[in-house]
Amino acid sequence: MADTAKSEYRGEIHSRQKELMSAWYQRLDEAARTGAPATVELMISGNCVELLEAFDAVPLYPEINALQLAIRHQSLEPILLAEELGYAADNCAYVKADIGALLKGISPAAGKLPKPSLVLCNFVGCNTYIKWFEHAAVFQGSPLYMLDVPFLRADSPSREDVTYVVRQLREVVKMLEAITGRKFDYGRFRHAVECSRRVEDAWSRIKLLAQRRPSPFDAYFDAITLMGPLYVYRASPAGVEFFDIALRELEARAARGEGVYDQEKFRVVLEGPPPYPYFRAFRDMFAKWRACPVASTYSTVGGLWEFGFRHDAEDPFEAVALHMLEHNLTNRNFLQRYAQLRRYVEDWNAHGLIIHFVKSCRLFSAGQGDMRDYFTRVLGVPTLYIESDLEDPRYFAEAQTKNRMDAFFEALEHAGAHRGLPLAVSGPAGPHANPNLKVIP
């Protein structure tokens, strides 16, 4: 039987985490019903949610109700649907989880979703957003706003591109006030960049916990199930509350030597998302050999604030700008998103990384197995490639995924990790070294 990680630890912070996102959708069905409150989608990735904190606007996030079907095995149905209307089998699984359940009338909550007062594409990264946006706004009757967000070129954007990403929040600004016939109310947006930057503070103190051995927190399972508030109400008090509640409890599990798992064996780094319509069989492969992912990549879409960068209210309009260029895992390329993983390798202590290849998710995907080459090769990091996808049920192959698994950990064991040996990364070096591969500071 595998081991399973405490179930005291998931039910405290999980049922308040139930409690606020219960409330989202509740607000989300109101404003189905009733018009009101307003409604915004946008993305995750480098969001501008302050915004709308100042005319108590809602946001809706449609990577979390393809999210919430798929863990559901809510999927199939809708993504089946948009295939039937010609959206290709490699097409990202999001987008036809998402267009097919909007063409369906399906929630992954108990009430309705709205037609949104606006759709918002804060464009990071990746330019499948751009068409899933467009193809939203057209079924749903509502205004398109395109926020572009210009890639980051170096290692920090330009002063230029900082002014053009400010000016279309002010543009925003406008469409909000016309949208919710509400006069912009700068000191509220204050405060909502204020109580982001807490919210971060908080977040990123309970990510930097998983350095200690035992973890008392797990950096890619349970900090998925922190990332729906974490999105959802960053730029609000309940958020605030929230994660002050949360680090609280994890300091004193720390405090007490408590791990995740009552004896915690390996320690892993996770790039990519998991496959969500099989969520608990994937988690079971790790507590089966109780081991503790520590960090991952994926729990920085929405912002990388474990290093350093916050939210600040002196200036929130730039703040908000940084965020979008720089400040999120998908506005990056991949020499920094190798820094960001080396990072995390040698900070917390790892002994290996996990990649998880999702099959029709280019953003994450492309480049992953030159990623692979570099850690197993120049590194000498102990790196397993696994392939399936994040929403569609159809590509993920247990038996096969957790044979790979097995033979991993048993290739750990069998090398000492179990007995807390440290991993040596050996640094750039050899014929496949990049010399502009910078450790993030």
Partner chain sequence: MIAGIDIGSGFIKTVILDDAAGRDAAVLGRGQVRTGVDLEKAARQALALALDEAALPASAIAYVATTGFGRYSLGFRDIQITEITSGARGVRFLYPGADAILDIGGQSTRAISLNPAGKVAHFKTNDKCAAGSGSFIVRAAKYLQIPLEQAGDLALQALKPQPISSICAVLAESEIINHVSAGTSVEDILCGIYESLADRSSLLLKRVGMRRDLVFIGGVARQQGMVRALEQRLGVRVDVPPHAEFVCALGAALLGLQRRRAAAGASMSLGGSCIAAE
Second form
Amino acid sequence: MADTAKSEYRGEIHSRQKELMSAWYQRLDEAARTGAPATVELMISGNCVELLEAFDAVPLYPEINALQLAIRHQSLEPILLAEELGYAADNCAYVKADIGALLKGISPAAGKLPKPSLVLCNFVGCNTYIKWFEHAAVFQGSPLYMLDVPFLRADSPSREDVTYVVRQLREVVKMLEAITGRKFDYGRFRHAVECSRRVEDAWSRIKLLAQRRPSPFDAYFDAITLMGPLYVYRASPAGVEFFDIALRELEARAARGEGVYDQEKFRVVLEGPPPYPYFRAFRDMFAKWRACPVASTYSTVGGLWEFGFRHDAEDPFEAVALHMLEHNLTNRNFLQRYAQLRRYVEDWNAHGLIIHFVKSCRLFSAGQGDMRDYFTRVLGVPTLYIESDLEDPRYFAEAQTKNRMDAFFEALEHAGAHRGLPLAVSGPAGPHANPNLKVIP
Amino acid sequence: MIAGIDIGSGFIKTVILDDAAGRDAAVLGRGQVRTGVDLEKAARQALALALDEAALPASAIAYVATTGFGRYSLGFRDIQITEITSGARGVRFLYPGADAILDIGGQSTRAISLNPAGKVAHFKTNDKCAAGSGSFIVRAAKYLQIPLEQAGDLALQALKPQPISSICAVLAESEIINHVSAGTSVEDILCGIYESLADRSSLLLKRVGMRRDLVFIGGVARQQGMVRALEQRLGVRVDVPPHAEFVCALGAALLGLQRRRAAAGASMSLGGSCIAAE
Amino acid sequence: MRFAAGVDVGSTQTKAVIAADDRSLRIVGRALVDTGANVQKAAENGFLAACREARIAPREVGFVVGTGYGRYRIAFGNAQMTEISCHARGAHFTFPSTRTVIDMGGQDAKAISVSPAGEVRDFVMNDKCAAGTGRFLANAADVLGITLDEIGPLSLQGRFPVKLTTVCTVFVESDILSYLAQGKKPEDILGGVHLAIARRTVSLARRVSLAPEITLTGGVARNLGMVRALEQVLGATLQVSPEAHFTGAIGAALFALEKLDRSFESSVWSAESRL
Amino acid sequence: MRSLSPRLLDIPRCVELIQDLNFAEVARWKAEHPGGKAIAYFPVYAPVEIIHACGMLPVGLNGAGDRLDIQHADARFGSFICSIIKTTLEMAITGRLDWMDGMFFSTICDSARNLCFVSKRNFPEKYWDFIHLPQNAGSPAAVDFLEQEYRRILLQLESLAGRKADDDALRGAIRLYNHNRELLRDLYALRERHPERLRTWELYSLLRAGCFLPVETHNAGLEAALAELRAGAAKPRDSIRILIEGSFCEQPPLDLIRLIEEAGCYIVDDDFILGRRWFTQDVPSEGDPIRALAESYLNRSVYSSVRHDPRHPRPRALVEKARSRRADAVLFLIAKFCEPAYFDYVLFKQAVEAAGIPHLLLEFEEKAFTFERSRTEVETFVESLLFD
Ligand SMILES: Nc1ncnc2c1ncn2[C@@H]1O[C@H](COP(=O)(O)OP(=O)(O)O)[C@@H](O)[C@H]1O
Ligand SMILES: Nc1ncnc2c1ncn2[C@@H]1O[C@H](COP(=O)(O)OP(=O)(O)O)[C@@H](O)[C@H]1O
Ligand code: SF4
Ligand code: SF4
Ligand code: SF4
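Now the other one: the form predicted in complex with the partner chain, given that the block above is the form predicted on its own.
Everything in the complex follows now, all chains and molecules, and the chain you saw is the first one.
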């Protein structure tokens, strides 16, 4: 569709992203063939890639593999294989696709995937991680370390929470020393943490660019392009370089007044992961209405930085622990997610909220009905609720989803939402800056 | 004589088995009637039809084994067995080396795998949803205005099968109608329906661990289009016994026979579980 | 005087309405035809019949908005809108104080929350399974051998509604048969059928906040038994207009009138409809 | 129905307690203890000793079964979410939990965790808390962390109660619950040896009734029941011995448990209401009680799908259990949409198959009220083991 081509920004970011990601897969392939470098299977959520960098170990993110399979329409086969093994129709399909692909030897890249030297379950929020990595360790015959991160049950973590995580991180260091045969290099660790800080700075500024009107950055679909390097290369100079380029490119775009849609009509906030098997079709539904996702919770699964948190090299262990405990979407509680979304609607000047319920993921989806109630009834934010899945193509009904999207945007259009909206300021706006947002008593 | 009565949601099927002939059992008569509101009455009718065919009086029946969803509803039964156990038994009798079974009836789809000894190893049944079962085809035939009996053969003549995306037996109607109005041939539509039903069945079969070939029973097994779609989808040989819809009734009769012999042979009754209800 | 039309091509029935605008808005023609196999034809027939009732020639109609599941198949339409927008609009026109619209059609059910100005705020629909839709009722009527017009009133006579074990439109047939076999009265069975659907619909509708006043639209609104069952489960009264079945078409006609009024900005869907 | 001890705790009374959505027993306790607080907890496990030591009544909520028509909760939790999440919320929305002063959730699954916070928004006047139960049992840091977590909870409860709970009160509570678990262990052992004497649905009723009663009352009732059962006798039935796995959180309907037994099964072990039987040995009642509770959680717990312990793989534990109970088969009785149970099923299945133990997977929903399909499946399973 012509509209989509227009909405999809292509710059140097994209070619660099491709290079980086294929270099990553090459290193994994190398590890599969030669046994080096060491590889650590890790979850994206609140990942501690800085620690790996200190050992020159390569992270292996099964979520990235699973989503690659889905985007390429290759997820159904491994999912079905996993279901033959006994996985339920209602288990997270990320897990099924990953385990199925593993057993079938399917790799999303040209090369092979290694048997990880360590399966490091950073249990950051999602309980499915525990099961997933238990199974991954069993099926691959790799050692498993369960890094237990206390859930964020208060506004911020307690001293005890931080101590607990730091103590475990030190146990991981011991394990990595044994596995890699290298001594832990504290200086390198600090350097890795410092790289992360710089990447996080750039990434945050990119996200804040989306407050402009028109937004030069699609914080949902385009954010995903940046998320691969963000998780794989965050703690390395390559990551710093990449994000510097990205920021420069997007700032230049903003300076020229270019937007994702030059005649941006609607601005929406997205909750929930995208339907990867129908990524393109879903994107088209936004393009049809020139609706730009200006902020999304999905892009904060790995880390939430736009509200200020940075890794601090002064106390690198504590910094990593704090990131895992507090500054990522999955370990934050559901009400903190409401607050995050509300802030997006307000400060990013959005017309409405789109909640994408994915059947696989209860972490994201369980309770989104209540979220909808809060946003429509309490805050008066126009909200669309749609259901499908992030990995399993059997749960996406294109015609029905399109019908719902059309109805939502028809309603916004009818209400004249796209007219008379003040230009967003470039810095963070104050509370309730958004005239679209009315708190209904 | 032993009677096996399968009280299905659509039809009641009865088989009369000869228990006199040494070790081998022989089917003497069959009867089938539509399941009405009064299950017992319909079952008696089916039994009467089978007795007619066997040219036997009602008094010749010494033992009655029931199966199917209405297995508990006959007062005059001696034993009741689930349709999965009896289907497996019937298939094992007809195909001693059978590996897996698919049984599609009016409202149900069942996949069964057998272990090398011929016992039920695993089974799966469809959920509280008629998607994928025989009534899907009954409805489709109605919308397409063709007799059900011809549906299977018509599908064999398809040139360009049109898949059906809706799994709901009811909502598929509009899709079928759309195909008709778009000028798609009845053959292509039917073939597409069979293909999507075969898709769904293959999922169930995978989950019970089907390995080699398949025996297909139940009313839908009479439809050649479905048989071919399954063969294509699964890439295995699909056997359909003659009188495929009577296999559960046959299996029930065989199990009845076995129990009767065991009871006659030993003073203590064996098995018994669900049977010897309190 | 200016005329505009709304054509709601539903899965089961096609509804067409002609709206006229001279100082006040009026509905001057309506028609109801079965959708059947030829969606395009049904839309055309419905539209022509509505013109006849309005005593105008088709070319006098300045703008036609199509809605319903077959909206993209209307050859003569000027634009399309979703049935959600149209039902909200139509219901708001009939009952300006309505805040929630429940639409029960042949193959789906939906609930829409509307603002005081008649804008859609939130909506839910159930459209992957025929359970709890008009088809469910039609099937029940079939099995019991009575007409659709009769089931509602009959269900109201049921004093001891049965508890259905399934909401599947196919399985309900055997459920009903087995209740008959147990000697249950048709009115009690129907009472159970209506209650089961009402429960299902209300629990769907609660996803939008269900603020009063609540309007029932769609073909099922003609079924008085369903209206009462819904009211019982909701614990509130429903507004039901005699035109309930035409609500979607009325909404579409009103949008069409608006398009006539404004030299409308080129919006996406109108651009697309010219493709 | 047999009556065990008319005065204290007979089976019909237990069934009544389980099915009472008005929680009359809790209301009575509150009336008898003016100012007393009732603290509910969501499955699977909660440190009831701490609640008790604060002078509060711990109430184990295990959903509402089929006695509640879900009208509101579906709108909050939607599709693909297990029943217990919805029945729990529905009870709260419809005012059935008004007696409750607070509620605990813990690290079992994502749905339950989100329910904790959704509840907090909808009922801000109550105390809601989430206990992080460590999943890294192998690390020495875990004990220290859990001890601190329990101290945090103790502080919260103390401020809610307006009184302190000293170590002696905690030790007293530990002893009471140790005794409770011992009685339950005895009942389980008795049923395992003589499944004809004590049906599982009866044992289940006795067990679950304890969720709504003060532990002292429950102990007395169990003692009487045990004495009576030890003396009793019954005719053995022709049944296969099965072990139930997977019902640790949402509970199967009582009728389903009955149906399984009627279809020809002796249930010789199960994981119903697992949290009340959490420890395999007594919690030490000497020394620091909070430390003892934390340390017991990590080192003396049953295996469970909601607790990761690298030292004791669950599949192996299941096979050992099946062997030691001389079970003919394993019945995986899993609540629909229960993700932890679904995941564990995969590895469990491999383990029991390797061990040559037949098994069946049966899904249920606590809100179900007809079981035709389940009946067919269980009967077929029994038939496949009995007929040859
Ligand atoms: N004459 C026929 N030719 C082809 N198919 C038939 C015929 N009669 C019935 N069927 C198919 O068989 C199904 C009924 O199968 P059956 O095994 O008897 O079901 P049940 O045991 O549920 O009553 C019907 O739904 C229909 O699809
Ligand atoms: N006279 C009537 N009495 C009762 N119910 C009716 C009547 N006419 C139609 N219906 C109900 O309305 C449904 C069709 O509703 P409609 O809104 O036209 O659906 P759709 O837009 O999907 O075609 C039918 O399935 C039927 O249940
Ligand atoms: S449940 Fe959600 S967060 Fe957890 S692994 Fe699956 S997709 Fe990821
Ligand atoms: S999808 Fe169709 S066949 Fe399945 S339960 Fe719903 S109405 Fe029945
Ligand atoms: S039944 Fe399973 S999914 Fe549901 S709350 Fe309990 S543990 Fe979680």
